[in-house]
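Consider the single chain below, provided in structure tokens and representing the form predicted alone.
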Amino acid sequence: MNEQQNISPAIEPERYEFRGARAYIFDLTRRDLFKFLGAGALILCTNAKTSAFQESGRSQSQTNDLPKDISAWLHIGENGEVSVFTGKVEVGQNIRTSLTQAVAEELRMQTSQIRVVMGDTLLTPFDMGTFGSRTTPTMNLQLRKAAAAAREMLKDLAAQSWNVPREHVVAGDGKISDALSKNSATYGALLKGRELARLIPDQDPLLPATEWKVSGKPLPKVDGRAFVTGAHKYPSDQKRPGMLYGKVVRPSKFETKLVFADLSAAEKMSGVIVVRDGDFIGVAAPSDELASHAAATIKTDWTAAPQPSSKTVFDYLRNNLEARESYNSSSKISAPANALSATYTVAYISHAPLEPRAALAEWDGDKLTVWTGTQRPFGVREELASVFRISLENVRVLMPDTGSAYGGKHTGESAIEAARLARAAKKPVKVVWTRKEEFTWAYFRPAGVIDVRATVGAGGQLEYWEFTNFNSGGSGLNTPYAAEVRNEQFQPTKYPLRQGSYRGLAATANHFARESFMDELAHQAKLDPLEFRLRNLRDERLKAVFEAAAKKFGWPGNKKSSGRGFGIAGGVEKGGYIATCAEIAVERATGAVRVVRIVSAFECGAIVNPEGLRNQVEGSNIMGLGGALFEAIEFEDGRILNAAFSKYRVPRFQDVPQIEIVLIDRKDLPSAGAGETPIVGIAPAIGNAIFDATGTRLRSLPMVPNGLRIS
């Protein structure tokens, strides 16, 4: 079932990791392959390159839709348990729970009877990946359709078996019943183990959101007890009989070439297997400690050209433009002479997931199985098949529910490393990156430079709007505010660090610049920042969240003491609408900035699980505090200088303010995703509040990594 593919959606330009060079190119000869695989035919993955393009979104030629047969998505056992299959994965966003609710709703049964199988390339239909807030609007809907079709099939089967009018049979509580004949049977008893052999019709009798009984309710996290008690096994917890532990010898800096390696000390260690393949050097050993010790004994020398630093990165981006993939939303028109202008910058930051990259690889002849934490199991399968020159059918990737990702686990480096070591060892090998490796060798949220210019008319209406993003990306680029003339552009550049997807993509940078600049324009026009936004908005949904947040917050706020400030910001992205109000306090003696209170109003159509949604919005605000206030990667000449939590500041419990969430449930609208959009409002709201408190306008993220300098 896993070869059916859905139409690839448009891929945002800032998903740089999809276009990056292959992590490893092994010097794998045909003789090596025959030696490893033994006698028999050698089947090369001849379609790997084409498939990789389809998977990564670099080609939009794929036209196959999602599988139409119900059995690709659902199986009902004789005991009544329903197995649901999806290529989506769980990385802490609690999507397993809301997908369970969707199926339970349409099948009219208890959620406890449903088991969701996620991210297993052998069992689940192809899926492009879990990113872009697409799971709820696409997979939730798809599983609802499959479940509704299964329900109607069961009703047909019951009516035929009992020879009763179909309109008399009803589904409820995992059973089909007929009130007239008094017949009743569970779903499992009706099917007797048979497959749900029917296609999903184009028009399904889906239950409208106003009639939901399971969806729309705050269902507790599925398998939540296993996570709390430690029973759940994350990718880094996986074990196999005879397993070895792997370590990789990393270069001294980025963009290097290996010129010398002395493996002799490690090769003499008992039980240690040493692999050198091109620039790849790794070891496998019976214990993690021995593997680490063996890797540390290997002496290497690398060459590299001089590289930029974090101190000069913004000049570097502006001065190293590339023509490829740039786009704009309107024709070039010169800015008026009286235009207000400003430049905003956004630093590189790390995803800093709770669980670093991890993978366990096991070969069985020419078949490879990998357990790894990834948002794209099928993408990692493509990488493995391509790197090891084997067919896709011989690669299975399983994704145990993983300890967070935030867009940072789209690639399969640890899976490839574990598989290469396991191929040499002929035993299962597990590779778990250290925190330093995660900080150094994973990709980062792109740095960016954003230029903005605009004019405002006498009535407080935007007249001219110009917005150019260098490098960060195009998500959230277009303003929701009405302007007579608009000129918006994303300009790709060369970049010094490996960069790629991060929660919200470039929408965070673009909203920071736009909403900060809207605040500047409001003060120039001598208008209240909220009033100025409302005057220039035509989107009623965005107006509604601004008004809801302001009402809950008590905008514009009451300054009880000096050093207090209030800010507001918002926007729309990925089908979700967010508005955030912030209250901050500044200690003038020390320059310390403390966020006191946050109010966010969010609307993403019909709410599937309000508790899960509330957690997403709260989590986005807390995560966004780091990028707003102090998170930044420091680097120089190809080296990361703060690759540890002791040096890289993330939000702590003491940083978390009072957070109030207003959820607007639009049951008249389709459900959209919520994993990314809520984060875009927090940074500009805080920046605007700092200006309100001090009169200092901060235009760089992070804003106060070392406190606020007050003149």
Second form
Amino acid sequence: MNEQQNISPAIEPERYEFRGARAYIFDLTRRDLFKFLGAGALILCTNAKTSAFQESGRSQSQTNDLPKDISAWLHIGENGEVSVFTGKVEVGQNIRTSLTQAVAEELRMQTSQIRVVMGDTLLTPFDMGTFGSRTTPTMNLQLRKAAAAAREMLKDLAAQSWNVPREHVVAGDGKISDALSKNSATYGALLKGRELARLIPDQDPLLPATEWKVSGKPLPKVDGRAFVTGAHKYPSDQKRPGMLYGKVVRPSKFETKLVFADLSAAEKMSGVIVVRDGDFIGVAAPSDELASHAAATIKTDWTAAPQPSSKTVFDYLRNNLEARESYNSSSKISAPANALSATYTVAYISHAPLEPRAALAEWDGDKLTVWTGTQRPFGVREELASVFRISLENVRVLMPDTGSAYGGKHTGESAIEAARLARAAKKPVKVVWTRKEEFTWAYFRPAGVIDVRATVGAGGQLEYWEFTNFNSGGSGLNTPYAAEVRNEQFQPTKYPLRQGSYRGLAATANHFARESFMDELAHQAKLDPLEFRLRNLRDERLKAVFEAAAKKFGWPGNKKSSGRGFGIAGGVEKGGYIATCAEIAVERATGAVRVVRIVSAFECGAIVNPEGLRNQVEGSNIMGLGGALFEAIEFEDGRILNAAFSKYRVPRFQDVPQIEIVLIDRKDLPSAGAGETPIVGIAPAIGNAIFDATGTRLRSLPMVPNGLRIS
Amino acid sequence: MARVTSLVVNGVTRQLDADTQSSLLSVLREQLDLTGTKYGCGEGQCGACTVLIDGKPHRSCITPTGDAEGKIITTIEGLAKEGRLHPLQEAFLFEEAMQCAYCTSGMIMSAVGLLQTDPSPSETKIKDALEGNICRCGTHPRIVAAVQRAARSMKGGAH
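Switching from the form predicted alone: structure of the form predicted together with the partner chain?
Full complex below, order starting with the chain above.
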């Protein structure tokens, strides 16, 4: 089993980092002289754990290297409670549970005694962020190593203190025991609250997946009860004594400059703090309602410049190429004259996390603490330090488990806004974005245009393959099929909306284009779409998921009635292998497309928590169904036209088909992440099924925002 | 302007001071610290803010507080009795019917309302009743299974 893989946290960061101009440049020194009252509540945590870190000089480093000392990751209290520290964050992907399992496994103890501290820049080691499906392959492994090292250290301690041979002592059930001398002590009793002061060795005796007793099992969500009782405090639920509610006055459209603002009515309102700093205008008030009311009284005027529309976005992308470096793997051979070619497009879509951006900021002198929902607490800490011109050490960002993100919460807008208002108000301020703000001022999954050209030989083998993605990104760009000649390229362009990562990044767009086009090629070659794929696949793991999905689905499907169609698609990305089959029904009279049944087979190495994994694969399919069929951001002249759930359609109960999941557990392979890749199969599988049912090839996501026009 | 000075929430009369037109959601969350009821859209389109008023599910984000005055309000915090979870809460845990769980309170409250009028709803009925509740993580099939499980358990006389 190859566990000793590279676990450097520096995983192609440029593909995940949000690229865009800084949201705010504040002119703090002139407008706000930081005259703090000095009587604000002291909120920086000074509990024993923090003090111990600071006194022992083991506070997390500011570098990107993973700390090597066990104590940076684990602490065992005298009462036996294990605290685990990780900069990763929980947004519903269930890593709080899977990481707990990993630690329990190596410490040979119950999960109930383990508490995971996540995404707190003061307490947890630096982490670049929770994205790219990296938690399971990197953090799960890192914590297992730390826990294994702790276990071995505890065995050393016990053997020394009992004066018995080291090889006789065993760890189990939260205790170290020696059968011969009949000694036994809990971890807490052995350590007596001391730190686990030892380095994690490079080689640790990790339990192979075949012998897992805690991992590999369907442990329920560790803090599930807090969620079903409403007790869990999300970022938007946070509260501090004396806290005010903040509202930001937004520009009338994108890409504008403030030319006029009349704050006078708001400034006259009792209890309302009004801030204007550069183009930032915001208010803070004792209630959300008063803050909204005050913000609404502020009159503003903004410059106007014409901006592109969603109706012309694809031409815009194609006509505004950037010279910036692109990923490509190009041969010198160009397309043969007889190549089949097609163009696919994907629209801008919104993550629409059910909890919008939220942050609570509190200053104590020039020290800032912010509770916010972000996938990058350390990144937001940097944003805050930079915007407010204070040192990183003076900023603490905490991330309470958050109401989802899907790649959409890499940035710290609400954190900056809350902190700016709190600075002026000299009181804690909470900013919770409205749904309209979230739909407008967050960022979007990029739109894209993809050109594909290919030829197939007489034996059904791919010969020439050309694939160019404009704007949407390079993830999942390279075909897993064995073409003799490949020209694959990501071409960056200028783009009209603020854009960033989304679950699976561009892999969704690239798989949609590739797997739809593979279907086109199969039909041209008069081959069954599954057979055509298998003939061109060398990757046994990908073949295995295709075969597993097809078997469960009953491929090629049995047409019981007209208007039914069957499609298949799949791929490999981020170490996960997915194949998805779809059955759809088209209602002739209305053109309505209904997805009847989805079967997905997924393989990501050794499964850490099968129920959590199944949940992710189901959820990816359902989320992917929205982008496949009807989700699209409509925009015109710097405004979002459908910034509400009443206008932007997301999948609801009646859209959800029967879903069956096949999980392939490869205990001989390292575990990969699973939160993203399962989303890539559904759009092309549905598109291929629609073609099967109707003969109409849909090459644009979303495929049927208003039903299918049947010619 | 007319004020509301008390509300009956989860069996307790709570003192407060709110405009009759203030949303019930903001009053529950800001004044009564009942943050289990969530903001999701502010237009009654996502169901995250669902509470029971006299036993019926309502979107608290578009309910004026004055409309709830003198009525019996139940929020997610009021479902468990003496530490014992409601069968729907148990069923959501059993079926792992959540990921980020931000929609969970609203889903459970809507389902409580459904099971009060229809103790053994069909799958179609459940989907109809929850169509106005958004789950972005895609746990819909699990939520349907949880409501079915709770219905069976409640019919068994557990509650």
